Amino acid sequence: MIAFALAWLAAVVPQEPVAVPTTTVAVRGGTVWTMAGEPIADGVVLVRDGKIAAVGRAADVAVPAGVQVLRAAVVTPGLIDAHATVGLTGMRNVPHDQDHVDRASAMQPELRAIDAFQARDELVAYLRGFGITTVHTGHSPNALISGQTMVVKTHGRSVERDVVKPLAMVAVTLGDGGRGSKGPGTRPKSVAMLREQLQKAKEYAARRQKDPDTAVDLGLDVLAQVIAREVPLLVTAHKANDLQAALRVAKEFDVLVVLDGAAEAYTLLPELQAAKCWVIPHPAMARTGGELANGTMELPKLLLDAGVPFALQSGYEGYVPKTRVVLFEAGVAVGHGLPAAAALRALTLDAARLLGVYARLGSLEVGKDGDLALFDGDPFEYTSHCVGVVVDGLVTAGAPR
């Protein structure tokens, strides 16, 4: 089975991005979803030098002579996966391409995703073939504090060239994944250890402010940014009591918390509304066992109805091929009540806002990055295909049919 999966992936991985001969490319769509207003029928997006130069109806946007014109039934902003581990969890599932967790200690906030990300891993290109141009990726939910996350484009060049935000969040797990032989054994111990570390970071930040010559502690230095509300905690939790614990910690230390997975979040909707807390619901097709026993494919729809902000993810996948496709997960959520427009917003505009990259990504507006996904039909219909992808003005093919 594993050999078959690897062979299949090897066959469908798209080619590396190829620069067009000129610095300008035009994309014409039967419907263009800009996410900055109503969709445009028979629209055109003009990308010049990697940035969007014009957006509008084909009749109103002048395309210079000789410019490459791509055509598709539906055009959207490049999709954003709001949480993944791709690039740290490689396709081959062998030790040399699995850098998503280090089990030497229960708490290692100093571990940087940028130091592990493999830009040329086949799974990065695989996701790009489905219109996913940006991923929020990093350390997995397999330790109390497993490390950092980052925001990166799926170009497949190098992490230095492709990174958008080198430090996005600090990954915390208040569930089964955060407990084990090297970590806490119970829920209260998990929360106590997290609180203790945040208290140390608070005291460390005060010392550093008073005396800048105080020796740097890499782990506490990162958590000091959490205390300053510059960096959120990405807390993976599914059970209601774990979610409540995360909200208590957030309130006690006045830190930003993003809830990841959150299978039982629908039982806490008033609390989430009051906390104004972002949620990244578990992938719709996640196996509902263990902590996810009470999970539901309707969670995004329930969050939407309650006014709780959310974005969609592929998440951490422990089985080969070590990643899900967030477009497919969104399609299943649409099949379980989430309106298609809300699903697309969760994959673009809302994900960009959550990740703090809205100035560059998430919508097709003049001045933003030239990231687009091209489809031959409804993106959430399983018979549709991604027929082309543009990342920073560079054109690559969609996933082979």
Given for the second form:
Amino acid sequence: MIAFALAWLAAVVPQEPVAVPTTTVAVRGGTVWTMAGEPIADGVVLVRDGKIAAVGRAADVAVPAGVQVLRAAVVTPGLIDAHATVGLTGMRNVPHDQDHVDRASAMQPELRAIDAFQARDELVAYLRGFGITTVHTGHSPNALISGQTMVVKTHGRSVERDVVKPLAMVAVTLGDGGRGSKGPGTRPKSVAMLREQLQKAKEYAARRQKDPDTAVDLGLDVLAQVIAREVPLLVTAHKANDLQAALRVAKEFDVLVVLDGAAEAYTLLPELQAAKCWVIPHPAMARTGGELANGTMELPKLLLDAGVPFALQSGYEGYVPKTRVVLFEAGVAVGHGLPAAAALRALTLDAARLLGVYARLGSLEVGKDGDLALFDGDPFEYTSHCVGVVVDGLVTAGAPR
Amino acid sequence: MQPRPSSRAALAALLLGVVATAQDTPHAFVGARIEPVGAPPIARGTLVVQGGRIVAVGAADAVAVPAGAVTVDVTGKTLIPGLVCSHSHIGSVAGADSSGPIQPEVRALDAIDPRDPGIQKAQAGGITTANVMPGSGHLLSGQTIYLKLRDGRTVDELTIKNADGGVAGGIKMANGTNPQRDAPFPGTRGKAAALVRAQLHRARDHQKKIAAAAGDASKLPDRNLGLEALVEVLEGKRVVHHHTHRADDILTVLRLQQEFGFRCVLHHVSEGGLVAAEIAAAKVPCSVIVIDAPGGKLEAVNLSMTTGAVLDRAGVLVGFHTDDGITDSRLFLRSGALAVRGGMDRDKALAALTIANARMLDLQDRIGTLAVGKDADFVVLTGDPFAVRTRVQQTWIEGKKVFDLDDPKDRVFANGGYGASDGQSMSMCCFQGGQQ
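Same protein, different form: I have the form predicted alone, so give me the form predicted in complex with the partner chain.
Okay, now the whole complex, with that chain kicking things off.
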């Protein structure tokens, strides 16, 4: 009866997340990309109680009798989208499902992603169908400081059940996207306002340390964590001058900065190498209008060649597609010179490192989360399909995508 | 769409223009895999072009390279017909303004900037012919223009001529939420249909008056540019290219098409899969958009990668389009590839990027396949058309190379980089605050 009900749900409401509870599941792949050593030919990953219990060649890993075995040509760790707004930018794109920016003022670091994320939005499940098991999502690049970001699994249950890291970064936007009717009006004004706010946070942190009874300021409280280098600034900027401004601020306040979008980053490779700064390049297929006019689909390859660390993203879209699919964006980067192994690394272990979740995610190793993506061929090929997804050991139902 | 007999005069007019510009030395492309579309693939073929036209195509051992021909070695490459995009907004196109919902007198012709980099980017994507459509947000936003993406200084050098010497093109219409605005625009779907029907009745009356004049100039009605364009629609000379997403909106187009008998192509058709049988019965072709995810607007929440496959299996003539800048012309092949991912037959998907779209533009006798007598419009690919690593190596139009990935300037248009988009007008068709 339960099985029938689940099957009925899967058939009638394909977008509804249907997790089949199981304690142990085995995944066997023609090629298993563990991202910890060479890919394993005919490998098996055993997941028990949500965690990886064994990884190795099929000949070496004993699969207990009666355990469900999923098979696919290619198996990878669950993919990680290093920057999205999914869950805050709903599929319908009507006011009630758009919670990615509040325009009351230019700087609102106190806005938490966990208070906005709609786990059950159809696009969360849609991304999961392509093997994306974790997203770094949050407030959009539409205000100088639009709010916080978080890391969350794509189960589609609730933010409490699915969240991995409730505060990942603070979203800053320089250039056109950071301007607004509530100010700032120019590039230097944006930078001045950001610097002033960081200065206030510095003073606030010192005051709070001296006197714990100092009244709490939610915004400064978050920025104090930025000053303490506990939380990075995710600075979305595309023009070279804006990217340089971000590096300048990072240096002045000794804060961690991750450059996001970064369409003209290829003009600043020596500076990026010197700053040892992570970049999350814009989606390869991002439209080349406005500040992305000089963008190139070769950016990930150029960053790789220069040794600049990067992860890949779906980004923010105001219109269609309401979410991009980071697997597809990686594919187009592969079509424009990025080696597949590097693309896969960017979607898994590098993203996990960047987001500070490497202890749990980003590779198939014993003790890590049981997150896997199954493909019927080269994951980056247009005509391949994602044929199975496992998140925390739960096999999620769905047609091949 | 009901096929229209090809016009010899039109072909002659076109060829006249071609012969004047193309070199007469035959060029033979040898060694490539050829996918002619409409004929079986040739593992190792020869394509001979001369005077802007294809003069021979076939297996290497069956086609003789003419004496004196320039031989181009394309061993290891794949040759396919030039891609045809049935719905694009490149070239700084514009159309109707905000003064009213129905403006058939407005021509895309009068907006095209042949130097817009969007055209070069489309060449880089292997697109050789495009139906460039005026704007959006109207019931009828003007006359579209079918462009050959030749390297030209003026729009006239890019146009395709009809038999009567006119510029080839259709007319752009839309329904659903796209044209909904404050009056005089429609506020509801019912109002939208009523406004269109009333206008088509006016056009019918105008058509009758012209017929009644029987060539007597003194009895002709006053000139009316808009109604004249709509008379061309009623006479089947100008195809209606109709933006429509939701299943009920698709059926509304078919209802109006039945009532007035115009020739029509359905565009976008996000929910086409839900009414595939009805579309097939109406024998109306579909130009489908392939987008990476559903949503972004209410009408597209059921958009699916499977639509092409579902419509094709129902017997509908299926093409794809870029809707550039909604999707990027440089990645047009990807639309066909994703349709294959969604279950479409590979050959049908390739046809949907070429001959099917040519049919929707009444250009099936000139372009869309690699066949003797057709325009020498073709693309040299580095590999399989639907493989992610395959690049467009060269694009040829009427025997002239318009794009070469090895040319550093062309490469910037293909990949992007500094200056790639200088002066480009990025048209986000239908973009109105994310609500359309």
